[in-house]
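What follows is a single chain, given as structure tokens, in the form predicted alone.
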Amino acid sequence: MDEKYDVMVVGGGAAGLSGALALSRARRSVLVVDDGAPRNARAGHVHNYLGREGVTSAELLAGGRAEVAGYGGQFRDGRVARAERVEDGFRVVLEDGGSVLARRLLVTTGLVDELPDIPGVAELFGSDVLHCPYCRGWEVRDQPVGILGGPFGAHQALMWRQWSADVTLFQHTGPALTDEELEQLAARGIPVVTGAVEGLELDRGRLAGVRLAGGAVVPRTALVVVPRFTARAGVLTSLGLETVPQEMNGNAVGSYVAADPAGATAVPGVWAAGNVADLRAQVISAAAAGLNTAAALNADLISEDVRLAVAARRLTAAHQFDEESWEERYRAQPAVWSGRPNAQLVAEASDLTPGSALDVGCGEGGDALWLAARGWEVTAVDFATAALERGAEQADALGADVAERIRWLHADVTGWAPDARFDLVSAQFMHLPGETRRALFARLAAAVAPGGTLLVVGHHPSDLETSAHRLHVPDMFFTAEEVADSLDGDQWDVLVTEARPRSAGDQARPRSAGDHEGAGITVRDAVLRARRRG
């Protein structure tokens, strides 16, 4: 079965681990897949990495893996065979046959050094055969250094002269040197040896000299070559990305995968960092690129998270008033509400003389059952038949004295008007869009008999400023004063207008497990109680 992650990092070098660290610290689920064969494994030590100068490659990577794991990042050994886009991201297939799903890909697979086909070069590459003076120049300072000629032979020789006064340029198969180059080399004391290089001479596994065609050997302890740097881009090409030739001074030096400065490739959701996208990146700059790309990638995920949340919110808001959705919700659970009456109903109606009552949006009937048990003749209205059936079953279980006092009425209150007047009209947490809600409250007020009570309770707008679970649609919230202002002052006595505090963990109508608010948060109920004058 496919595992699913926010981000899969392909490649566990400096760029990949740096990106994985930033993403794990951003609380993303991250998997790093790596084949355990870093390009600089034979180099021994890492240089120019501020604060980690001289650390071994193995130590740097092991420390990075431990740091990533410390923030929850996961690892898997192996090679990636290919990747493909799926509906919500990518499926990455490994060479061992496993596959992983990820919303985003961060590819940090690095590059391959394609070396000159000269015996001994590949064996010594990374130890005595070098290519970067900033990586290893200090380590071979003042030693006899050879430069293998090529398009950049003269340039390399003049550069390495900074680290050693004993530098020899082997022209090999490189282009003829210009007069200006010859003058520069002579001025810096760099001899030029013509003829092709045939191989390297080794002494106990170390470079001893450069052997020319014809057999002559020039003693050297270090040799500089310029490989062709080819991006390891298999996973990227499987997604339709092509490598781009890298040129320098008109000469092809390798290939890379194009990405913008933030690391985004031409395939949405696929990001690249380190040498696969920048052939010149050293370890510290590859790590920096991994960090920068991870930040941009996380921002992309945040944008998607927000977009999905907005879509879900709009869908939830639309379903808030949808009869079919509420039917499905009630039938999916044995109980949606607690069965207890709303606390503000108990607080405001306990001292009222029982008569006729209208419970609007009654749900499973917790309020209706409480009123009927106290002697009220109740009309309980809801548009969910499953809720009405459940309420009727509970009434039957309480006995005829309760069941016979409740009339269960199926109606959509957004367009329904009572055909009678009641001594108590109760609307508990009827959160509807503004105009729909105001029209409903006007119809409910008209249904209160002379001397009767209108009780309206809802979530106060200040709840939107708390971390309590609320559908964040400000237009659906109201204050008691707003409802009071809608009543005709010549016909009504307003007895209570409060923003009554309570603990969010002590809801009037708590939801079932898994959908409840946490305790310790103070919320407020908008409570209006008014009496129609006789």
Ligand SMILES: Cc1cc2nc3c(=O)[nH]c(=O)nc-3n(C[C@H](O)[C@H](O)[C@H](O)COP(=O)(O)OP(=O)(O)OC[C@H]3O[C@@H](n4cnc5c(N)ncnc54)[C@H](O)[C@@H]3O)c2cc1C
Contents of the next structure:
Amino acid sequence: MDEKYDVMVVGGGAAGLSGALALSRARRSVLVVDDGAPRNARAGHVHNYLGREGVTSAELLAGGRAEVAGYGGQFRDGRVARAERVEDGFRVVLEDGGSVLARRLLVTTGLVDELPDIPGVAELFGSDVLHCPYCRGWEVRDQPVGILGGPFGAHQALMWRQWSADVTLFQHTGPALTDEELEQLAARGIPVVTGAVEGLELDRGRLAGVRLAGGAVVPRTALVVVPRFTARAGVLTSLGLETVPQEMNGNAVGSYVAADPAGATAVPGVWAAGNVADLRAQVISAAAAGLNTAAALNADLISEDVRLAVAARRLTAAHQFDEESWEERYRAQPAVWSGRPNAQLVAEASDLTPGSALDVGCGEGGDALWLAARGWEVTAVDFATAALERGAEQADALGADVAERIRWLHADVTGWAPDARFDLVSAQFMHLPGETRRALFARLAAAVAPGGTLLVVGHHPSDLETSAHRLHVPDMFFTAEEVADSLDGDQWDVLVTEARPRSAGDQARPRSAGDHEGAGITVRDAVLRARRRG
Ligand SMILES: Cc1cc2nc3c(=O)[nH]c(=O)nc-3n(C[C@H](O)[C@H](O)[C@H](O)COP(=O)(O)OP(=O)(O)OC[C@H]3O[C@@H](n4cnc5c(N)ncnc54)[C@H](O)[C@@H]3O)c2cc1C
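For comparison with the form predicted alone, please write out the form predicted together with the ligand.
Everything in the complex follows now, all chains and molecules, and the chain you saw is the first one.
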């Protein structure tokens, strides 16, 4: 079986860890898969990260991992090869052959700096070969800095002049400089060296100079290059997304995967943050993007959770009155109810003289058995045969005295009318849609013999404001007063209309503790007791 998470974060750099932290704190199950190659690994230190200035990148990431793990986020070392959509999310396949399921993907795989193909440049990138003055400008301040010319040569040289007065622009293969650029460079004291750069001169592993075609070496301890910034987009392209070329002043500088300001890509459920979606992001801004994207992603999951809950609730509501579902519910467990009579039946019927009784929606017969044991001749009606059979077995077990006094009747009370009149008609917790319920109660009232008792009990609507997990369909709840109002005042004496408090534990139903009755709280029963005048 694949493991399944709410969110899989692909790439555990600044953006991924920050997103994972927010998502773990949002109580999402999160897996971060990372192959351990953050873009700035070779730089050693991270600058311009407020509060952590100069921290090593390894320390920052280790701290981030520990923070994520502290909130339950999980990690896996490895490289994600591709991802595919499955019914309720994504399957992510790792290069080691493993796969993981996740409802959402947060892709934070960063970018690759594609460097000019000049011997020595790749080796020194991150130490003496630089690309970003905000990352390393301070560290090479006042040193002899070279700028490798290209489309942005003059621009770069003028910028780095802010950090050192000793800046040289190597024209290399860059376009011819305009008169305006030459004037600006001259004004800022930046010499321009023509000719292609062939290689770097190293001294004990550090940059010593820039070697030109022809062999001349210009002493420099730092060289600035402009890499091509290519999004590490393999996981995203495997999902059908495409990279977008990034241009600057008409020159291609790299590629990224488009995401909206909240981090959503064009593939629903797939989010992206950090350098993969924004080539300019620094560590702190990649982390911020990870956080913002995580919040939007979590909001998306919350919407889905609500949609699913509504669908489940509608399904439950749709099956609430469905014979087959009740049948299934009874057959699935040895007993659904406790077997005890309902508290309000005991409270209201104990003082009645036994006669004939109708118990509608009798379930497994707790009330019918109690009535029969007290001498009532009971007709017990339900549409679940499994429940009726269980009731009959119980009756047999109690002895012929009880068993012979109960007639178990299979009928759907929503379309059924009693064929006789009874001294007691009891309807306990018949929660039906308003119209159907009112029609049933009218039929039940009509079935009460002169001098007989109508006892209607239900969950009071105020229960909906408690933590007792009632199905929140207000139309299915009623007060005793509403039932009383439906009775003809000339024919009935209403003896009890109450919202009677009851501790959730002390009722016949349901059987299991801590279920939808709610544990340790007070609920109210709507109790109507009325007597038909003789
Ligand atoms: C030399 C250098 C120095 C820098 N110095 C600074 C600085 O001082 N301050 C600053 O703010 N910024 C600096 N930066 C920029 C900084 O590196 C980025 O801003 C930052 O790394 C972006 O974070 P990210 O999370 O988007 O990507 P990354 O940090 O690159 O993290 C991406 C992660 O995803 C993983 N990954 C990629 N593909 C997969 C895959 N398929 N499966 C699993 N894992 C995958 C990678 O291994 C990596 O760990 C520097 C950059 C460079 C090149």
